[in-house]
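Let's start with one chain on its own, the form predicted alone, as structure tokens.
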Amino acid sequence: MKTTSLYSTSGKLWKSIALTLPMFLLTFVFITGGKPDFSSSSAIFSFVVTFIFFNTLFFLMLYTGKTDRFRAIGFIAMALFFALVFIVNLVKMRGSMSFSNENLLSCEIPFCHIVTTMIIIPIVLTKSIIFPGSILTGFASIASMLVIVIGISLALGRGFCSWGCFYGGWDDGTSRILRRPVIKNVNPNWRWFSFAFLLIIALSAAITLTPTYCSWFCPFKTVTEYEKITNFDTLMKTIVFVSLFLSLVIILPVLTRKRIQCGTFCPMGALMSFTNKINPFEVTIDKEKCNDCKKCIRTCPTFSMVEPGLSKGRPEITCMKCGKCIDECSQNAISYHIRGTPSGKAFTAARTLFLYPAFTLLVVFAGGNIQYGIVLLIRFFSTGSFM
């Protein structure tokens, strides 16, 4: 039988509303950029829907005590709307999702956070950036994205992968399609492959002075941008991209109910795992409350809950802080914790202090895209075109 919730906000209407009020201001600022656009009925409608959407999710997290259940809704929406908005904007600018050599030479490629894994060694060795993007200006400039990555790493560690990554919502969503896995007992040691792949990607980029992951292995080229198919080489790259997307992001997550792309393949996830050691938030396991049912091991989407971790009182370094194990634990043995504070106390405060920056990150990356995406959908259904 489910024990009483750890959180003093659970079932407490007015306390949950009071703690939601600061998020009203944060969502308003980050959705609108401080400059609300009420120039049309569709703009007003999209703002209202987006504003209500996020604040309802945050309130429900507090009121129900469930984190992952409502985080996933916003996270999956972020991934889908990001792809829609990104693709429509590309088609507006270039006429297609593909980019040409001219775009590369003009440094017009938006900087993706995953590129961080490939530019560090070349910067140190050659004092040059091996990516055809703008350093300071334009959409997703290199400098701005690096500042964001460093800031998020210090604040949330690998929590970025469950609260801010605009790709992660894809396999988070597909891993929830079936109620039970078809493929069971996946070896959790597959999570270490991403670390080996990170090393391969970093070294190959340093040797070739090209972003090899972007050139050959990124599954999300399928739903963002890709090199124009002009020869056999670019055709093979496209086949690889599509194959990886279908297998790692769609098919295997559906069959295993695990985030296969994020948990076993993504080099950026591996890099950010190391930052789990230096940020203030962590997930801990109360060994006295734990009844060793291993439900957390079965439900963890990233293979971060393993038996040695139960005895140590914490998940593996790859934990993405999604909150699924916390939601599923019937003994309330798992909780968010702030490093340096006493264990087993102030559960509500620790969770709330984690939720504010984590949920704000979700709003920052998703708010504008969802708002504009709603405008695009209204335009499509009323005119038959996104343009």
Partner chain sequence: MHSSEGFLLGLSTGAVCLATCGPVLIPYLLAESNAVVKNFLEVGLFLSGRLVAYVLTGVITGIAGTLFLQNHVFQGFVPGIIDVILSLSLLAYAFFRFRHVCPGETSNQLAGRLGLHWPEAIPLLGGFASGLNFCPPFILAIAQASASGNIAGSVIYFVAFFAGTSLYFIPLPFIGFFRRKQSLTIIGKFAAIIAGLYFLYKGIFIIFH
Contents of the next structure:
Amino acid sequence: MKTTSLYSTSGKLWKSIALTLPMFLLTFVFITGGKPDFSSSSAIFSFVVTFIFFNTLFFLMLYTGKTDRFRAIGFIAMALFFALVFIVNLVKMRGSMSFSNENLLSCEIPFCHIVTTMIIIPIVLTKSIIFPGSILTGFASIASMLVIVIGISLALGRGFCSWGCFYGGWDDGTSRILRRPVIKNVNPNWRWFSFAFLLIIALSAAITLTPTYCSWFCPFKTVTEYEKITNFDTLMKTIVFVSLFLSLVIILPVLTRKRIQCGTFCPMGALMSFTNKINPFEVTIDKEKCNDCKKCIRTCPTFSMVEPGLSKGRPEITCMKCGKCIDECSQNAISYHIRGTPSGKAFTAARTLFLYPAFTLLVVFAGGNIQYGIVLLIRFFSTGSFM
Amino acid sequence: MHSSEGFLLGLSTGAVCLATCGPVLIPYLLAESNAVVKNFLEVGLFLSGRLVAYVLTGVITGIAGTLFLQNHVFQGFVPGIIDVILSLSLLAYAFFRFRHVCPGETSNQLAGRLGLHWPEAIPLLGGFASGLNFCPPFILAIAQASASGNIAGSVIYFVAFFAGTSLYFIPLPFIGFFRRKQSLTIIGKFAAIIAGLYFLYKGIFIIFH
Amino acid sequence: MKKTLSIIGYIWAVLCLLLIPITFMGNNAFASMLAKLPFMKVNPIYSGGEVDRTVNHAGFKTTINKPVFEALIGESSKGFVQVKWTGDKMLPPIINDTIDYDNNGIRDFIIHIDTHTGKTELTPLDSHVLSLNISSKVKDSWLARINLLNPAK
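Alternate state requested, the form predicted in complex with its partner chain (shown: the form predicted alone):
Following is the full complex, with the preceding chain placed first.
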């Protein structure tokens, strides 16, 4: 069947360039943090590369009408560079990736967004935060991260998981390694596991007043920081972290071509799903255009496209707005949509209005890390050391 | 910590309780009234019935625990064994399909007759009967509560278990919420698996210590 | 009605478009405002609790915090007390201190710390003092937490 592109217009090239211009300004501001550092040739080089990298991705999104294809490149790069920069910084500051009793007792542990799932009940009942971090000072303070979580939730809902989460790029990347899945027909009900896990994590954290996910279950401890191995308990924890990372972030995503960690395990993802209901951007399916090929169901990396969803005309609450189903739909039946606006109209306007905040979020989290990561790589290849 | 565990167990299995007993309560709520306030009252009576059943079970379990768990051998070993067996049954409960029948259904006929004279008795009796649903989570709660070795501890455990399971009934007066019953059931079963694994770990830990 | 909803939808979308840059550019200001809310404080289990009093010695001072018996609801039957030693210029090589953590005039435990090796010995003098929880150098000070039984439980 012949299909027409939603985005083909005669002045597409110039329109795409014109729409990319505001992103020039945004990327400049957020990559440099408002204070450009052109003190060395490697700093200038890394800035130029990062600047061109992001603006090219954004331009290509607009010009080709494909979202996920270019989003994924930036998103995966963010995860890899974040880990590199984070680890190098830790080694510089502490001498190792592990944190010590001194760091714990000084409340110097960076607050990650996933901790949000565990502090809600204790905030209500104890009027305090159960995390050994700093409220306002230092890197990734609690107040600063909470402001970011609230802001992103209101603006993009669970879009955060595909555009802003600095861990998500790991299984997004590994799920793309094979062209075809080895394990097919994974039951989509697994997406509800993260909700059950959220329930248990939130309650166990409240009962023990300990961030249990961070203490026992976070796969990304493997590529960030972890408790120093000093006894059997910390050894067990490390084994759990590495096992979960290997299974949920590497092996299963490779075999299933699904984002297993993000789609079935992450409690923050489950919590963010609820925020999908309080922001204007959603993905909708035009039932009249849909030819029921079910490619979107097979393609969706988070089990959010299911048959009942197709008949309802929208994916499940767990949709991360990555745009993969939109890219893959040969009928152009799936599109970004703004709540309240008429369905089946103004696709390009809705998509463009979504892409600006979503891509800005990607630039904010990824820009600085990629820029500094390039400096580190240059240093490594020229001196043999990251330090 | 003991009562916290009861609450946690109740929460991990409460969705299944709701899915099992909801079909008894919901048609009643739909048939009786559309007003949210009235529905809250009905759900309150239903939960009161369940609380009575749980407190009664707690007392009986406490007495049994006092009789059998005074012995040091029993104290150190039996709770661990019971934890393991019943956590396995909790896992089986989550993994395999059973036909869940809410005991409240069987009380409907009696309630129908009683309702003519005392309408409040219907949700109260339904709640009491559903509270005595001998499903694996309930049996696991019995095992846990008996480990406290005293009547007060056992009753507190069951009250906490009741609180955990009852949270799922709070949205019930807003009947529309219940359309997502299937996903709630799946979430509940997954939570039961996680709780089952925790109790299995705890049971093994007790046995080997 | 449809047109009104449509306009509201687009306005909402534009506001969200602005919200992302605003969230990050104004992060410091928003975070400062959020930090003023009453619940924005680190739980005593992690912060070590409020300072109760400071005792001065020759060359160093001892800061004793209020005992922490945190629980989700009410108080826990077990907790800890945090004690910190800070040198006037530098930490003494050996800290030997007797602590009355509840300030009732009766000594509760003796603690002996070798600040070079970190070796710490605790001698409980009160039945509510259980064991050493943690003993570590923290910046210019030495900090120890001692496990306690809650006398109120």
